[in-house]
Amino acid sequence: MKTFNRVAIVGGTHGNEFSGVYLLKKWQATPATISRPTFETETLFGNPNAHRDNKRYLDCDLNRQFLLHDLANPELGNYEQSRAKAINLQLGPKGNARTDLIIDLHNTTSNMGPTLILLKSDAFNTQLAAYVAERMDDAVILFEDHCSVEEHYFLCSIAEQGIIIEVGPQPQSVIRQDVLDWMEEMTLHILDFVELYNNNNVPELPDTISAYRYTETLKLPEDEKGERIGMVHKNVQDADFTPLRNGDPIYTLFDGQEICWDGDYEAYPHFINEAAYYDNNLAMSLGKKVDIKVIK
């Protein structure tokens, strides 16, 4: 079994999801909070002259840089781009990893409550799954585990383990109590296990888990030249991980006329309208409600 030696907890990722930026400060100021025995703790403000313009990104997604060949191409050097890269020399290098374990903390405008997502489904993350719903009873599973870390675009793909604690409904810009204590707590509960593992003393775990996996990503409705014609429907609209099957109306067009889910399996929404998702015309991603064999 592999310990972890450093693990990273990142914040303001996305400058204007500030749950994750708050907890940084508060956590640098009270460092004993996320301090444990076996390993290091460091925090990492991830974009922060996005969080002092009030945006998201100023150039370009950051949270989207992370691909090897992206890390490698010196023409790519926009302000998120050049950040990418100076993170990557800090934590990584990816494939190479300095750092064992990234939490990286965002916000979303979508009623997703408190979501692990977890980019594996080996021994560690599906014990750590397991772990966190057991002691948050809000908690929600969801795994992106469709392609290798490598593969992964994520700031948290840098290390060989990576994690992305997701909490909402939140606006942008804004902080709530309910959201950012969700968020303190998992991220409390992932460190609590980290330790256990690396002491090899995690406690009894159930043999399977309920969880979401990741399948698709649908766009709002658009005409012939892209523009948006449709929104979401109003009984989809904030029923994050609600089932959603075939016959469904799942967009409402200006118009009037409803559009209905045409698909072959029952679908769990989430990211359900997410606002920083307008930029792509994306109107939600959908997963599928699977049971996880914990991994001992």
Second form
2 protein chains.
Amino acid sequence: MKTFNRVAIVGGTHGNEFSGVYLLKKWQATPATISRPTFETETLFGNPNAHRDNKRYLDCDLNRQFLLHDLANPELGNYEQSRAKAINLQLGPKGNARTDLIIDLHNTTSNMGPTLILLKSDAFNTQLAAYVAERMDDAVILFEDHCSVEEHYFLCSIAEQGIIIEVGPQPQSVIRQDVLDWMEEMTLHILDFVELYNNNNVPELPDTISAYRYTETLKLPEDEKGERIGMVHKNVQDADFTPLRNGDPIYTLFDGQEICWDGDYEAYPHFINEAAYYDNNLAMSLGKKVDIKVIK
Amino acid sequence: MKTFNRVAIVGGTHGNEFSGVYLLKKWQATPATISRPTFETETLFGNPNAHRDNKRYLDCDLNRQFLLHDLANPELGNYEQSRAKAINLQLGPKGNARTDLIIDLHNTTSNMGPTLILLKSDAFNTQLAAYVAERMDDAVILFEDHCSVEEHYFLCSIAEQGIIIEVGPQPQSVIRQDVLDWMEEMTLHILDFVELYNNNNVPELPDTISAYRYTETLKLPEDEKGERIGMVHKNVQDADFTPLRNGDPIYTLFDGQEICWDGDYEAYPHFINEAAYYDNNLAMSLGKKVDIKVIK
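The structure above corresponds to the form predicted alone; please provide the structure of the form predicted in complex with a further copy of the same chain.
Full complex below, order starting with the chain above.
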């Protein structure tokens, strides 16, 4: 069984997602909160310059810069592309990383509650998910395991085990106490679990857990020129992880017309109307509800 | 009795408050929605460059640049200061404006619902408030009449009658349908009222209306160096226009300590944890609940 020696907690990967930034500050003042006997915990401020300017990023989204061929490409030299290389040097290198586990702290304007996003469904992750779900009633488990960890472009994909904690709803550039408390609670459960795992002392866990698995991303309605002509329907707004069925209204055009979802499965939308996704005219992600076997 | 000949509707005074920007686009496509027989309605895009950059403002807050001595000061020449002078030329000049009524459309990240902000409690405004309140169950009436219209630095203070429609909660850089619908409904009620007023045909109104009156603005907790050391307490978050009493928790410090409100009146907080107010470390505004006489 694997042992975790080095864990990194990253905050401020997006400069206007405040919870991680403030938790890092808090933990720097009280390091005992995040230290555990069997491993070292380090913290890293992902995008300090974007935070200084109160923006998600300066040149491009830092959390999309961690593909191996981009990290190896010397021609990608803007601020976030350079920052990605520096972070890869510090925590990685991706594929053979010094850091065993990266926990990357994120906020969303969507009503997703405290969501644990996992990039693969192996023994560690499924046990971790079951452990956290048992201890946090509000926790949502979301698998984005449609590709390998290496194929993901996220910061946390540097390490073999990469986790995103995604908590909302929180407007950009705001600190909400409920969101901060959820994020801290989920982070500390993960650290506790790693400690138990290292000590081969994980408590009894259920055989399966209820989770969601990412399927696809939907775009906002556009005209032929690519201009946005509608918005997320009011019935879908805030209804993250509430099922959407074929024929349910999903968008309202600015002229008043309603557009319905034309899908052949029961979909669970999330990242609904996330502010940062407007850059690419994205409306929401969809997933399926799944029972995941806890691999013991 | 006054007649209104020219009404201006302003959207995008803050570039990342999207509802007004999208309503202006919508009404430009369907101008009949905002035209009425007895007056002209024009629309104005307050801060197009800030919207292009998806920010509240480029150099300084446009909606704080409309004091007479600032408008007259040639040394104030940054983008928003210049834009304020141009808008004052187009809709004003303040003190003797071509425009009889300005309706300025705003969003807040605070849970304020559709709020009608009025800068004085004269016959027109008190009748308007009563008219709107009777037609929109969710409407909140807020008087910011602690100084004269001329002494206000808001864009809408250019005209003798200036109104702010403030609708939330909406994260910056997002369009929520519920918020858009509220904003449009309130705007159209105001236009309908002006039409009735011009025709001396205002329907019977109650003798008083229930409203709020601004009293003071509270700051977030800071240390001696002016650094933020706490946040709005979770009990107060989203509780706009819910009474706050002496001894109620109002802030939580990042070290966990709770700070209680030490006040000698029943306060009604609003603009609670508004993202844009972090620039000045403001936590919320307070008001008193009042019965306002409808002047007929």
